[in-house]
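The form predicted on its own is given below as one chain in structure tokens.
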Amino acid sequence: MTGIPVACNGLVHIYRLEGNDVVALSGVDLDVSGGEVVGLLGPSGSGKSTLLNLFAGLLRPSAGRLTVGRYEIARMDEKELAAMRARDVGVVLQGAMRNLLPYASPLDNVRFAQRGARRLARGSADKVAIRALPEPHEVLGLVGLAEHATTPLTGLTPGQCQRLAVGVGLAGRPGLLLLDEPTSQLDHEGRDEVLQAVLDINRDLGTTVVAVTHDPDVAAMLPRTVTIRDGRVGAEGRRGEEFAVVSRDGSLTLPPDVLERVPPGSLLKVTIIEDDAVRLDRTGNDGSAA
């Protein structure tokens, strides 16, 4: 399966808690091309995990439009969303053991994860879907655990358990793999193992990968990062270098280090120097040079 693209336009999500509305996302515009690897970077509570859960169809948008490949999430019922996750979207929750059966071997964990996709295929006329599923041993090979197929989970390192969780997310060979904090609580060696496995999967299978992280060091190792701040898309990064983003409504979100020098409410004069160059000059409140 080729990588599945994702597109958000004015995406809003509101949690209703004890009679109060909490706005988690407030107008997210974001496009992820098929086959991309994108990290969602931001502090706790910024909205990045909410965005990931929307991509997975675990939440529904309150407003705006979200498409995952050929699916428009807001128009799907629960049965259709479950089928999408079984067939096209792999989800890896934060904390490796939340994705695994602790009493089962790595091989049996992958086999169990494939049950939903196999059941879905048997219920349709498309028997090719069953044959298209990878062999469990092949999945373990993708995450570097071929030699640990029958090793008890208690015999695996934390990094190996996290790689197995990624393998479980890949069991149905999805076109989109969603990872929530895949390197949390790992040492540097385990972190690098997991990230390399994810990048290898993207290279070998063309799978689109979206990963949530709060760690700038992890984000710097990914080809593209999108900073989520206060429920909106902030800066974008390319291989560790940050860039400001102009949204579809023309608003501009500046990188955090620039905001330290240019706080919210500042007046900026915009000057077009050349066709491909724009200068921003901070001014006083009366418009005079600062």
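None of the values given here were measured: they were computed from a predicted structure. Numbering follows the first chain given and starts at 1. We call the rigid core whatever largest set of C-alpha positions still superposes within 1.5 Å between the two forms. What changes on going to the form predicted together with adenosine-5'-diphosphate (ADP):
Taking the rigid core as fixed, one finds a CA shift for Ala63 smaller than 2 Å between the two forms. With a cut-off of 2 Å and the rigid core superposed, Thr271 has a Cα displacement that reaches or exceeds the cut-off between the two forms.
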The other form holds:
Amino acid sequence: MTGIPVACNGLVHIYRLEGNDVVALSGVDLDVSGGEVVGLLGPSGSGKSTLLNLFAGLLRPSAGRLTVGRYEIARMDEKELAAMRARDVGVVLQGAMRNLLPYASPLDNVRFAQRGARRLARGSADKVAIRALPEPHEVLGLVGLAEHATTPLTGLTPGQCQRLAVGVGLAGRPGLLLLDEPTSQLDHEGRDEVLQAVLDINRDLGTTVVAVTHDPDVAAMLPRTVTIRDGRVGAEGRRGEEFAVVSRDGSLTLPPDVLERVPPGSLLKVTIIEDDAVRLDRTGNDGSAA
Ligand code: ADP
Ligand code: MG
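I would like to compare: after the form predicted on its own, may I see the structure of the form predicted together with adenosine-5'-diphosphate (ADP)?
After this comes the whole thing, all chains and molecules, with the earlier chain placed first.
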């Protein structure tokens, strides 16, 4: 199984509540290649979990285009989405225990997830062959818990519980692994072992990984980060360095510190200096130099 790519084009998501709508995503343009590891950053409420849930097929786009591998999410019915989740996408929700059966052993947690994946795949309408699933012991080995197959969950460290949650997400050997805040609530040691397990899985299996995080240390260890601001891609990072991104509609989101000095409504003169250099000069409202 190779990594599954994800592509968003003008992706919009609106939560429809009685009386008022909440625009969670207002036009996300983002491509994730198969086999990539991408961290999603951004302030609380910026739309990270919404984006992850759309990738997982747990929500449907209100507008725009979203493809996950060969699936066009907006065109799929509930049954097809469930089959996609079972076969191709591993989702690890925020908070390790939300993904685990507290009274079952690590081994049984993986077995249970595999049973669910098989049942859903069998019920799928397009009858794609059900893949042979990996041995549960092998899955535990991937997250470094081979020695703890039958250790009660109460005997595991928080980092080990989180790694088990990742293992449960991998039980169906998905091509896309989605992690919501996988290292929050962990100490540095736990955080590093979870992150290392995820990076090893990506390297060894080629699984595409999208992980929400607000930990700058985690972000610095990821090859690529995407910062969501106000429901759009606000910036991209490469190995810790931040860049502004030009959207498909030609718009540019300025970094917050620049925006403080150049408030909305400011006029900027855009000059191309060289092939790889563009200048923005602030001018007064009448077009004179500011
Ligand atoms: P993040 O994960 O970046 O904190 P979310 O995707 O959870 O952001 O939320 C984005 C916006 O959508 C927020 O304004 C939030 O209040 C709103 N939101 C999230 N989930 C729901 C929901 N189930 N119903 C209504 N509004 C929601
Ligand atoms: Mg969230």
